[in-house]
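First comes one chain, alone, set out as structure tokens in the form predicted on its own.
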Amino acid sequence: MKNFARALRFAWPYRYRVLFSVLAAVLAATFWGLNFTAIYPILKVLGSQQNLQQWIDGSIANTQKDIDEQQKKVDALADEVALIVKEPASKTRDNKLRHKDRELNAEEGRLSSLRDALYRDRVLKRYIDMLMPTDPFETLALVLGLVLLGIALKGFFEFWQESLVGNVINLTLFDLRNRFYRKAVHLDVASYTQSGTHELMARFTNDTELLGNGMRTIFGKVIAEPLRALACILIACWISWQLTLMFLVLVPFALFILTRVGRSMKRATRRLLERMSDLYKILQETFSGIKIVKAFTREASERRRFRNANKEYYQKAQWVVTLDALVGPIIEFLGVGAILLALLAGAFLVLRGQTTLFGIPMSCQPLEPETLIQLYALLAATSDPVRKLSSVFTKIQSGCAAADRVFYYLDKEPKVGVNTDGPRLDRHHQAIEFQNVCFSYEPGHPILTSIDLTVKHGETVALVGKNGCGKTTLLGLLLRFYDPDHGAILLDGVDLRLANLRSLRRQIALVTQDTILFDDTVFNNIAYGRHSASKEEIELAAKQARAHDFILKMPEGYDTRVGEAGAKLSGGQKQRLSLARAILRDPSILILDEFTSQADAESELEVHRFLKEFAKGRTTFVITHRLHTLEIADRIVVIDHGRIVAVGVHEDLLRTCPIYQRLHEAHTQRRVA
């Protein structure tokens, strides 16, 4: 509930709209209750065939008669009390005096109630004489017209309230999603690898929608429905607060049931959202790897995997539906039972002409049948908002479960700090030093151990080694995707953990083996390296990456959309666009991770020639398994099982490093094959 309350605070900027929605709800509830007050005059007109003027005159005369009779009783009791007071003091006299005092107080209370009723009737007579016609049919028509007008006004205010609430919720979710995305996009890379993008997608979509439903319930039904019920209860209390109180006796039982079911609903919703994340995971893996699925004819197994996950989701969803559906009938049963209890008690008072029930005073005078029917209608009208409120608690609990999942990420702090107050790095011009760097993704499973390496500015260093030896991880530490467990990485003498992160990454360009392109135009994908670049600069970068020619052959040239993840391009084309993006950034540090793994021999040769010139004055790191790429490197670093085993040039390593010799022999055999 704490996180759900935090989510509600996102609506604070729109508090005036919320206040206007509450005002609209109050007005709608007022007209809802007033519409039921028309039942009494309608029944009177139809039952007695009198106009309202005749009825109110008769009611005043009867009430005045009752007052006169009641006054006689009070006067008689007062005389008896006076006589008892004159008796000699004794225990018997004191008991008689207490008994008569109680009787006198009760009769004076009835007299006071009758006078209040007479006052109300006289006030009502003034308005009836002023506004109501004397013909019974015209009176009935006017009352029905007022009822229709009241319903129209109630509908207008209900529309106003729901529209304002919907607007507030949509704006609140707009702000919340923006805040969520801002937080998520600044998390460190490890946060994505730990929980997966499917989990984030589920929390962005399904979870925030459930949270919005809970907030909509708070600002909508939780405000509107109690006000409607309250309007009916207040009018019912004005008729007979004792019978109304009897109707409300089952409220604690209803609250107890709602509380128990609500707790179960929160647990069930949390499990349901977890199953939804599993569905997102399977969908993401299947659709992104659809070529592999089809190539290995794994459609059937993927269908089974999805079916199993979908079945688990169905079972959890059905339990949520069962809990939600269970509350309504229970609350309705309790509500109808309370109404029938009040109706039975009222019927006893009407049919027997009584004013007490089990010795408890229920009214100052016998109830009329029309009054009882109106009371019953008001209590029945109360059951409708109560029935709608039955699902409120479960929806709020669902929103609480969703809020917990959303705020888990909103509260999550990245392990890699941005260091906005840290020293801003000047353009790299000295050296990069790895000092006794150790790193592991999981404790006890080291990936890098005791890495010591110094790379001078302008030097091109190639990293070679078997798959999984830690090459990409090492350069990920340079980008501060992660921080070392031990040791330090210095850029021009500044520890990267202390430096301003943006000033570090702004001077690094990255080209990865798994090329990442966005579903946008070629122009915008290249401009991602520097959004302020001109058209001429972007075309120059494309020419240097040997991409300009194939771009011009595309249907719309630089304005051609590349499709999701660059699906409309070949692997080599995607890598050259990625390289153009890095060139446009004009970095002082260039990281190339298998950057020509999918290029043809001719394009690769041209790119190598350009990079020899482009790398001058820049520190370049090259990760490669293609040893002929090493011709652009000044030094070669051989890594094995997370350790640097040798550093040198090609000829020296062939003589002195067995691991490099094996890599070279394997590469030579592949080329010969």
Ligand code: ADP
The other form holds:
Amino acid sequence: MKNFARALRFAWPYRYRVLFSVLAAVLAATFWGLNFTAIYPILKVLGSQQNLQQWIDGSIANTQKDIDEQQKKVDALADEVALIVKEPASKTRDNKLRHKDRELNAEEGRLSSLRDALYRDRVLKRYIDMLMPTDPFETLALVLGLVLLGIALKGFFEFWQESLVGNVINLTLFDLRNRFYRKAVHLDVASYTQSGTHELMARFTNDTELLGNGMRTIFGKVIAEPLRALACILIACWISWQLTLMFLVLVPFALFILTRVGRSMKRATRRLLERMSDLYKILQETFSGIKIVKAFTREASERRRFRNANKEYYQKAQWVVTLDALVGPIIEFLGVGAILLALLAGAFLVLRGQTTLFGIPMSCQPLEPETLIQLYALLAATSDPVRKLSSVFTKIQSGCAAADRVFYYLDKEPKVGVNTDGPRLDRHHQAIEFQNVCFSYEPGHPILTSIDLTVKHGETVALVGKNGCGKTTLLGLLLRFYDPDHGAILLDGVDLRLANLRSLRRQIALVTQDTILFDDTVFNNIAYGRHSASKEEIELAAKQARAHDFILKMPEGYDTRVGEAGAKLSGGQKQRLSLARAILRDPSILILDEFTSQADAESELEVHRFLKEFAKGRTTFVITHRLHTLEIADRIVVIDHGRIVAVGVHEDLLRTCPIYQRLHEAHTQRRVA
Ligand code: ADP
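Form predicted on its own already given; the form predicted in complex with this ligand follows:
Once more the chain from above appears, this time first in line as the rest of the complex follows.
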């Protein structure tokens, strides 16, 4: 509930719209209630064929007569009381006096109720005289016309209210999604790998939608429906508050049941949303890996996996539907029960001409059948808003579950601080130092241990080692995708953890092993490295990365779209585009992770030649399995099981480092083969 309330606070900037929607709801409810008051005059006119003026005059005369009689009764009782007071003091006299006093009070109460009724009739008479025609048919026509007008006005205010609420919700979700996205892109890389992108996608789309539904319920139904019920109940109270109260006795029961079902609903929705995340995960995996699915003919097993997840989702969804569907009939049953209770009591008063029920005074005069019908119509009219309200609890609880999931991410603080106030790093010109760096993704499973390495500005360092020895991880630490568990990384003497993060990343260009391209034009994909770059600069970068020629051969040259994740390009082409992107950035630190693994021998040679030039004045890290890429390196760092086992140049390492020898042998054998 706490998170749901926080989500509601997002609507604060639109409070005036909410206020107007409440006003519209009040007006709609008023017209809704007032429409039912037409029943009485209609029945009266049809039943007695009198006009309303005659009827109200008759009613006033009757009430006046009743008042006179009641007054006499009260006076007589008052006289009796006065006589008893004069009797000599005794216990019997005191008892008699107490008894008579009580009787007098009751009769006085009845007298004052009659006077109230007379006052009401007089007020009514004033309006009837002023507004109503004297002909009964014209009166009926006017009342029906007013009903139609009332319905139209009610409809207009309902429309106004709903569209305002819808607008507030859409604006609130707009802000919430923006906030969520902003938070998500600032989260550290670890959060993405921990929960997976599918989880974020699910929370971003499905959960926010459900949260929106909950909020729509709060601003819409929770305000409008009780107001409608209240309008009817207030008018019913005006007719007979005692009978109305009888109708309300079952309300606490209904509330109890609703809260119980609501709680189950929250649990059920949370499970439902988790299952939806699973579905997103499977969709994401199969669609993005569709080539592998097809090549390995795994369609059937993927279909089975999806079917199972879908079945689980269906089961959870069915439970939510069951809970939702359960509430309506329960509330309806209780509502009808309450109405029947009041009907039974009212019918007793009318048919037996009574004014008391089990000794409790219910009305000052015996009820007229028309009044009773009017009362029931009003009570029955409350059942519509109440039935609509029955789904409110469940919707809000679903919204709460969704809010918890959405705010889990909104509250998540990235482990890697952005340090906006930290010292800004100047363009790197001295050295990068790894000082006793240790790192693990999961506690107890060290990936890097005691890494000590100093790389001078302008140096090109190659990292070699078996797959999974920690090369990519080490360079990820330099980009601060993660922070080391122990030790520190210094750039020109400044600890990276203290420096302004943007100023660090701005001077690094990264070419990753799995090239990442966006579904945009070739031009924009290269310009991702530097948005302000001119066309000439982009073309130059493409030429340097040996990409210009193949780009020109594409259907629309630089304006060709590369497809989702660069699907329309070959692996080598993608690598060259991402190299062009890195070149364009003009970095002081260049990180190349297996950047030519898919290039043909000729273009690889050309790229190497260019890189030798480009690397001047920059510090370059190259991760490679290809030994001839090592030619561009000044030093080679050999890593094994997360430790640096040797640092040196090719010839020395061949002589002194057995691990390097084995790597070299394996590579030479592969080339010969
Ligand atoms: P290399 O680049 O040398 O091939 P990596 O640095 O990519 O190796 O990985 C080093 C080790 O860390 C591997 O054993 C790998 O399984 C593990 N690893 C990589 N990324 C993660 C991650 N996000 N969470 C947990 N373990 C990881």
